[in-house]
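This document starts with one chain, in the form predicted on its own, laid out as structure tokens.
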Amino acid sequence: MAEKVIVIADSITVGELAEKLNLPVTDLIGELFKNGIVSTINQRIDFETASIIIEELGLKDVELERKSTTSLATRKVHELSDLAVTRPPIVAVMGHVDHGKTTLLDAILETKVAEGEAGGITQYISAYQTVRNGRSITLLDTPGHEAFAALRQHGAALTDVVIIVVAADDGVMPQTVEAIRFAQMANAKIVVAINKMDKEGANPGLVKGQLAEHGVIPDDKVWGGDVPMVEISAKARQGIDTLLDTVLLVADIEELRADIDTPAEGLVIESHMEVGRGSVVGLLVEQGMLKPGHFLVAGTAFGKVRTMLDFAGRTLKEAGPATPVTVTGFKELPQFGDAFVIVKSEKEARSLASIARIENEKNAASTNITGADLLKMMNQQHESQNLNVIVKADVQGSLTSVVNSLKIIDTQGEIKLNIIGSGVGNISENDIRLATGQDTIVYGFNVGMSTAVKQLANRDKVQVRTFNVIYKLLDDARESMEAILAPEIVETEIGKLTVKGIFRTLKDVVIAGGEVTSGKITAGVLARVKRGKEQIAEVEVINVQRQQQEAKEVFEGEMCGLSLKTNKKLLVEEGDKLELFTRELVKRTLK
């Protein structure tokens, strides 16, 4: 029995759940990306991820509950009619990087997907139909690199079946852990592909043990487990067929059913703008008929349905539950992630559209920075730096992605990374007006910028980086940081010094002689001159000899002389200490 219920609504902030645990903040953030989840004390997690994290950290004391809400955000268990049909699976294609995924697929569907992506790393949820003995399979590619783990959860969430795929070669890795996490999480049924099996080194029963430690236990005769595993290579097109059938098999056993007879509800998957066509936005129904016309409400967006395309880009008069569409007509874009509703008219979906923007605006106001924060940012202002950054993004999760693993780099608080503006589309005229003046990067992710914009920014003198592979724009954003971080001063003990006599004294030059007693003493160094306990003065050495000849290095137990360079009229006595050292800047890299 739970010591204590915490009440927390659809999604609270990490700042906010670590309070409610006492817990340290920091803490929570290193489960979080543990986890494979980027986050900052006022970013918003939402309740099963909250769930998830305070299962992993072994708070048995501690039982999440849910605060009721009527945001249209939240997924709804539908009460299936007597009406119901038989519907499509939607099974999500996960795993760890270059394990794979995007080459399942290209041999499912016979396309070139792989190809065409940047890096060979999958940047956006992309949704595709196949069929298979005249049945239609829904299919999710999901992103494998770790900066979107955020797209990957909200691919679990939209799903019935994941595809796990596994490298025969390579066996489970950290993201492989991860996307069985997101499958538990999202009730979901797991299927595994042991990929690779052409490959030299090829090892499906230590890829089956590995899986095992991990709670996914293989259901042949060996193991006696529940989870399907077939091995395949998706390269050479081998076992495709076999899995397929494996998922429809696993889809039968879970009596997929919709009702088709009521108002479409489903998910955004996708959203960005494109010349000519405004918003198009990807959507996976999840029940009911969309058709083209129709008024849709997603989140703080709303719009009618003017156009609707399947993911190959033909025409769709309807679509129907598990069914991914691309549509236009939004007014503004909605977020990745939303849930979407059918209304009866404009005047209802403006009137939703509103409340759930008011709704935003409340949840957002507990997210500002807290009275603490704000005394430590005051009391490290004039230590701190600031970079300044714009970003701009093909498409809605892209951009999500972005902005939250740019919120994660670490300066230990000595620079501030500050996103000063963001959104989807190319780079246009009034990013390079934000940017100028400011010292402001601006980057741009799977986007580009007309000849105009170039002469604008070439004239105002403002840094525009494109990349196209998300890593590659975080290690530019990490390597812009380290160039403004201070140098760390750093001082190295090279050896010490005892005055046995006094030559000379001018100015500003001590003329004394001395024995090592350790270490070693060169031209060049600096050194403290210490009386006793204390420190009377610091000076250089810019002169050493010995037996009246210019020596390069004079080592313990040595006798010599030297000069010491100093800024006034220094009186060194007999018996007086010299620590030798040396200081350097060194640049400073983020860790």
The other form holds:
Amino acid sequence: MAEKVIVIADSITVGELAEKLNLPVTDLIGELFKNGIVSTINQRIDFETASIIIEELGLKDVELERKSTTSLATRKVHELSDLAVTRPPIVAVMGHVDHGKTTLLDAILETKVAEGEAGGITQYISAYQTVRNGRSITLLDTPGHEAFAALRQHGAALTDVVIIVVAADDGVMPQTVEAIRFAQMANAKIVVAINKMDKEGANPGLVKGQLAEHGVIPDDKVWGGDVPMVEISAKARQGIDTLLDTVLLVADIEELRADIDTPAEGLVIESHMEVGRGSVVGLLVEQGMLKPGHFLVAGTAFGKVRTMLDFAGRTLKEAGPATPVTVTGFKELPQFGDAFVIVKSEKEARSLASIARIENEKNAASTNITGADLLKMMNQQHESQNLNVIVKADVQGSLTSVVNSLKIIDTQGEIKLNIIGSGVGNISENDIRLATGQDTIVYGFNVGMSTAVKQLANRDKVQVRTFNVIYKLLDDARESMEAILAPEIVETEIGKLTVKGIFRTLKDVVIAGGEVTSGKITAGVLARVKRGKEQIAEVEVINVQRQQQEAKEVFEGEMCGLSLKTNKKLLVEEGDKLELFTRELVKRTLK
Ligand code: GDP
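Please supply the coordinates for the form predicted together with guanosine-5'-diphosphate, as a counterpart to the form predicted on its own shown previously.
Next comes the full complex, this chain leading.
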């Protein structure tokens, strides 16, 4: 029986949950991060995520209970009307690197997207649609688990089905397991695509067995489970139709429905600025019909749909549930993962956006800083060192993820990470100029730079580091900060000795005899020489002898001879006490 029942609504901020659990907020943020969720103290996590984290933390005596509220801050769950219609399933393709996600997406989309239709429009939006037997399927090319997690944090049960791609010749790998966990956390149905069946070493039986070990039990006769598994070759374009049919079958069982006769709402799945077009925003419609001319609000951003294109760059007059679109017309960039809603007028849009802004500011200001914290911060201020960084990323979603992740590196108050610039796009001359002479690292995530920019960086000795795996970027930032941190001095007490007699006093060495009264003495350690309460010197023990024989160590209760080295003339006397200790410089690490 759980001893402690915590009642929370559909979602809770990380800070509030930490308080209720009586845990340091950093522990919670760390645990979330281990689960691929990048969070800050004010971030909301949903009930399911909170439950899983509590389980992972091993808090067996805590039980969560959901109290549904429709607070302003949480997103209202749309209640379906009787008029709701069947909608396309939203499908995420996940799996271990190199198991064939991209090839599979290509295979699915290749024959369906008529040639030339994309019309040279840059494909930023990582959501697509395909049609099978007259029915649409929406595919999300999850840019990374972080981004996926960010979407989920905003209360979106976004994905209905996760296709987990497993290479038949490689089997279940770490990211396969992550994908399984994600599907489970997202409450999504799993369909496994056992890929690369054309390859020599393909062993679907082995893959199934490995999956079963992770609780994903194949629905075939042998296993009798409930997870459909389809053998395919993405490269040879085999089994693709069967896979799509299976996805539709799963969708049918789920009875996915949405309202179309309701004001449009959905999620921001992409956002960036483009020269000549202004804000370009990817939206996934969840309910209703979105049309050009509609007034939109998403978080603190608002605007009017000016143009609306489908995933392939075709102009759309309306977009219904589960349709990914790209719109222009937002006056500023909304945040990736924000929910959008339609309102009647620009005035209403503007006022909702400003309410959101005030809420945000209130949230930011409510992070408690106690008087003691403040004192600590003030004391540390003069010693604190900074690491300045500029972050560039390919799309708004990954930029948000990188920036948020950098912000939560626990620097233990010693180092300040200043993000002095961030933006979407390749590393530019401007970035290098900004970084020059400032001891600033320019980080690129999924972006590159031109030769001219590279030359400028070399000339001005600006460090530019590019990554395409977020964890590696974070590790690098952490290491860069650790390098700035002064090493910690760690002193370890090892024993005590009482001087029983002085044999010789040389220029800088004293040879004495003594008794070890506790612990031990070894050559090479340091000693504080105490006379009564007063410390008269700090010396180095350069030699230890037991019965005139050099000894490595001498223990409590034993007599020994010892040579003490000092840099000033030292008059050690009988009766002095030595406190023996070691002193090490320990490179400090950040969590
Ligand atoms: P991703 O990292 O999961 O997106 O994997 P990719 O789609 O980039 O595929 C990784 C490699 O596996 C590429 O060289 C593909 O050509 C290859 N590949 C993907 N699917 C198949 C397949 O069905 N059969 C074979 N033989 N190779 C495949």
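C-alpha atoms forming the largest set that superposes within 1.5 Å between two forms make up the rigid core. Computed from a predicted structure; not experimentally measured. Numbering follows the first chain given and starts at 1.
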Spell out whether the Cα of G425 moves at least 2 Å between these two forms when the two forms are superposed on their rigid core.
yes
